[in-house]
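In structure tokens, one chain follows: the form predicted on its own.
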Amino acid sequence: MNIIHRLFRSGISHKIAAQQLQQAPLQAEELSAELESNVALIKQIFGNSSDLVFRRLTAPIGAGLAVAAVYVEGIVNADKINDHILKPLMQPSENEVASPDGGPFALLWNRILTVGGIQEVTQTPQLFSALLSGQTIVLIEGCSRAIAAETSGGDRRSVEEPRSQNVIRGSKEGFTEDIVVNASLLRRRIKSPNLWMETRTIGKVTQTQVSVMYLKGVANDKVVAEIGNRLNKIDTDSILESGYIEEFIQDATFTPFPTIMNTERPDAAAAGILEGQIAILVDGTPFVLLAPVTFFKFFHSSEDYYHRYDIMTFIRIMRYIAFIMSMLMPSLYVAITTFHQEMLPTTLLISLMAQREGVPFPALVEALMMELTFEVLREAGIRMPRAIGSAISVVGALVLGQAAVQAGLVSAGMVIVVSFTAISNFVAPAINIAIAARLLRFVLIFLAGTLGLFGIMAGLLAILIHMAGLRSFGVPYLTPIAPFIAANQKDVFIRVPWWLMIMRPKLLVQQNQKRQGTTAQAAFASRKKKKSDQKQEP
């Protein structure tokens, strides 16, 4: 404590101070006896901050003992205050009125503070941590040692619909910024034991909690072992939302393919645990992340698995395609239009001609400039207040694109092909992998436009090579189709009756564990069975 005093005597700006502060950090130093020199210490910390409450009092134990409640207002419950702290340390009952043995920290600890978690506290930064997460810390005349009292609340957003992943059937609770609470939304959903959870501090300012979540025994201990590795190599000032987490530990950095999976649902991310991911919560952020992730899990929604798998294989199926026709179909449109006019059918070439022969610029300058438009309108639909943002996105596209083509700068089949490719771009259930589409798009314009349908297979076979190379905590990123796994490819492209899907993801467990349980495996059992019965008979 003896830089911080050095610092505070000399005057010096508080930007300086903060400065020198982190090049040096704060050493661990025991508390004084003394009530007033702690109570003197945390004020010349905190700067006499406005919103940090003292509540000196006497207990009435013994002779009287001077006892000092300290917490940071917001961010704490006061009913429990009043309730579990203050009211019992003002009204003992009457066998509480001698000390006991021990002294008055004994007796505080042991019948007089009522609150569920409390903590010993003997050191400053252990202090400091304790006052900054919500605890109450209950300061003791002639004791070196405080107590730091659970009392965390203070107004929070309350466990509402997500808001990024709506489905029709299914659970309406979404993840809150609130750690415990999405803690505790996944315990309801995996009541088991075997649920373990790891909790460090990362940032040096911001000091977040950053919570490991997995299922002991399913999940791969070395992938485990990993992210707590590379958690613990994190060296930061400030973690304010999961993405710092995202890039901080991701596997590689320039690639535009996701290679942690992010989810606002408690659902989604309870059946990512059960097949042996790995869940990160982060607090103040309503966005877990889960990993190890492959490229087809972006493609699967927690709906995929509430209604009746051959729906499902139909509509997940179309999201591929809806996926792939977002990235190809203005490129097609140029490299058609521009080198192969040969492939077109006549009556439709003939139309597509007639449509751009006003047009004064090359299909390839057409669709950028297209793209770049629907790129502007849609960020400003997003960053509009709501209650116009949904308005301009949608007249914004109606009149500038009618408004464009009366003009003759771009042709009716370049608008039609540049909607219908933002339509199927908002078909991705992840929102991370349809930005690698909006991203790849521009790319195979570009080819397209100066080499023609070799400049997209080009580009098509350079971005297979990349993900090909591309790995998520060693799992990697093509998983199962490259390598080919036969057992993981029930739950693909298509989706297989529950009952049918009775083994776990390889690769992404230690063994092949049972999904399902004796369950499931007696019912594929009693159902072979029964198959082989019926053959048998004559």
The other form holds:
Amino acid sequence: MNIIHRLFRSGISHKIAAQQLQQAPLQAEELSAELESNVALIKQIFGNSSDLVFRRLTAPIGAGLAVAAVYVEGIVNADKINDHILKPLMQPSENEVASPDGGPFALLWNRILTVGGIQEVTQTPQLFSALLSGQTIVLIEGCSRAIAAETSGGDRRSVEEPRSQNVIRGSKEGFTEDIVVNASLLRRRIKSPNLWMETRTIGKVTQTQVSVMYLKGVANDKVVAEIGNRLNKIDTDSILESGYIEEFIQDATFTPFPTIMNTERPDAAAAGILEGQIAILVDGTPFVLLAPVTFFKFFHSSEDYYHRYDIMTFIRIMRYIAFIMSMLMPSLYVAITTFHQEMLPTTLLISLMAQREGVPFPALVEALMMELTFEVLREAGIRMPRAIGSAISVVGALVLGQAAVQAGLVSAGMVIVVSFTAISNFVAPAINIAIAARLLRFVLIFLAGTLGLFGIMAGLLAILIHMAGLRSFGVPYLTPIAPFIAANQKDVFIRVPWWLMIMRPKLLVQQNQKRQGTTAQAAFASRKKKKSDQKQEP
Amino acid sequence: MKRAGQMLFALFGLFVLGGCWNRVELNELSVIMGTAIDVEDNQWLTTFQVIIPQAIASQTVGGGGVSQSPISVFSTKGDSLAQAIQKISLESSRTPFFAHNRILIISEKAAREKGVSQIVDFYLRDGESRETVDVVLSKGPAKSILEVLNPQEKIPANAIDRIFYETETQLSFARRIKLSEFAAMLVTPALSAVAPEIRISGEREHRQSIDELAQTRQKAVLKIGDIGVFRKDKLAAWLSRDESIGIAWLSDRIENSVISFPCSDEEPESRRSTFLVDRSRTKITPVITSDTIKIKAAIDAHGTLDETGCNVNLSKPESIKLMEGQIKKQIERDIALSWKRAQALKTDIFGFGDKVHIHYPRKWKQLEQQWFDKLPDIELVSDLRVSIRRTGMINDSFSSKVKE
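Would you mind giving the form predicted in complex with its partner chain, to go alongside the form predicted on its own above?
Then the entire complex follows, led off by the chain already shown.
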């Protein structure tokens, strides 16, 4: 693995150094006292971009004060600018006009601009970052300081039901592309001052806001520090999605298994935070990262905790089985039908034999062919314009499935196996773990086709060894099975009722492990006792 | 970089050079469902019943009906069994596959002349064939058994296996003997191996034709016949069906059985009733005194009265008692018949030797060598307890109502 890693790194590193020179930050320039030269400077650096708005006006202050409001169209709240910046500037009340002590800057700062978030700007880089994050810059004639007023806004997608990770019961809110909204969604769920948030800007060109949110006192401080560390080390020009961050900070890069979870659901993120996970919010994407994470977390849906525990335990176990099936079904079929025919019941063997009669390809090729066909179908289904999406299913199901069998290209059994595999692949609540199974499936089919069940066993062993070695921010990937933690078993394969989950999962949480009092449990016990007492009485 | 390439190459080689191990596609297999072993001109003649999958799973291929025989039979000859089996590749286009072999039919001639130990050795030694194969004997040539088609089952070998299963669970007088059990019986010194016989009843010449299946009544059917008793590894004698039910009673193998018994000692034989045994337990205890060996057989059987032609009032406990007494007598007669025959043959087909071994381990050491010779002197004492648990849907016998 390391070899391949090195292979990628070595050739590229000095090229990167050369490229980065071009993106070197703009030289800091002091603002001048002249309004027009400042306007010219901004225009020049922005290349006269047309979405940059310069509103020059003369405020009726003193002998008339030349002021310019500069903002970027689209990312600002126009009403706010009109009501709180332009209007007070143009129609200042009498006494404001009468007392211009302290110079125009102080007057504007103290009395005219009715905006909450306001800051002083004297240098260009500051000015640009303020401008680009939606603030309005107020330049004043004869003053080398400008005022940046918080007016960000503009149209963004509102909070909608998440498209992925659908649930039947539970919150219908989903994260949006706006990091402020996303943070507020979490704040509304965890109303605690211990919900801490650290924000940094990553990406030299994109200047993307990345926030780390965690529950102080529950999240492991070392992990928080480590995540901060890794985020600080990211040196790239762009962050467009949380996937960028995920790849930069994950522990192991050469693995099909995800070591960081993502979710579109605020309730899932809140639940994670409450169990000591750390959420990483990235501006511009509704997918919030959660770390550290274990393998089993990917099989837990937030809905597991909303429905009855007994039913969800069953469904959860079914998910694990479906995952194993989606990884193993085709390879088992290939191995058993080409190497271990004695394992099949006679009648099944006979009907499989009859199906294979006249099929020209070996089972291995047949399986790879069908799997590939399905992967193409699935990919096409995602990319297809929605209007012709249904055409794909018709073509896929009828033409490829039925016709291929009738034409004698593939056996009917193989079609059943492939379709079952495909369906069971969608059961996993997290799509990134399902993709891992999809990828490993091909390796296992190949192993099965060459070495039979021995090949599958060898492959599974290799996968298991690999997984046992994985870590997510220091937490072993297979926790709490390997290493085995008895106390955490309440919420891995089964889900015990809420009143029994008194402790937060160990290992993720080192401090404040208790999550609830034992009163609910005690109440349950007393109810039970009462019942049994009643029974004893005749 | 270079090392990575080498490693990848080595991994790739692992798969490619493995040559796909012993890969056989399903459509390259000929699944053998039944094997018959005969002796001809002092050579082994092996016959295989091979299935034709398309003909069996006809609905997936289209067509259907009885256009194609679901099985095909190959016969090969050789000096040894393995040699004869290998010769199948001279005429079959597919690889023979023994793992699903259901039955092994040994002809009387082979079992009497050559003995079965070589056959058992071959089957146990071969990795592909299973020890769960049923061992069956045939009085005529074994290969002709495999040629008979069954109207109910598409695979005749399966049909034979099912016939044995039905007999075993419904009548109990013959049972499936798996190769592993057969081998165990052969090597147990104080036990005589047994195996059931299967025969073709009806007109032989009609048995092979697929057109035969279009008839409602088969001209030739397979039927369970006698029980073959072995001495050492050679077939020694046959027990008839009447003689063989006693074996099941004495070796605690009764699952269900039907006992037909006369109404009373006085009434004529023609009027009989039937008792359906639901459950039965047999406990064998040998009692050895200084000079005699006694075998005590305590049998506890209960079941249902299935039919009666007798003029009895079944609501009275006395008449039930009377009937139970008759059943007892009938079972005793059955047991005595088997026992006498076994004594005459000097074979222990009930496993009494084992019981003696368990109860009298020290004395057994002296008895072991001459156990079979001692058999005629052993007294069998049976102690039966029969109870009629249910009398069915009606109480009084219908014939008694008619007469009134």
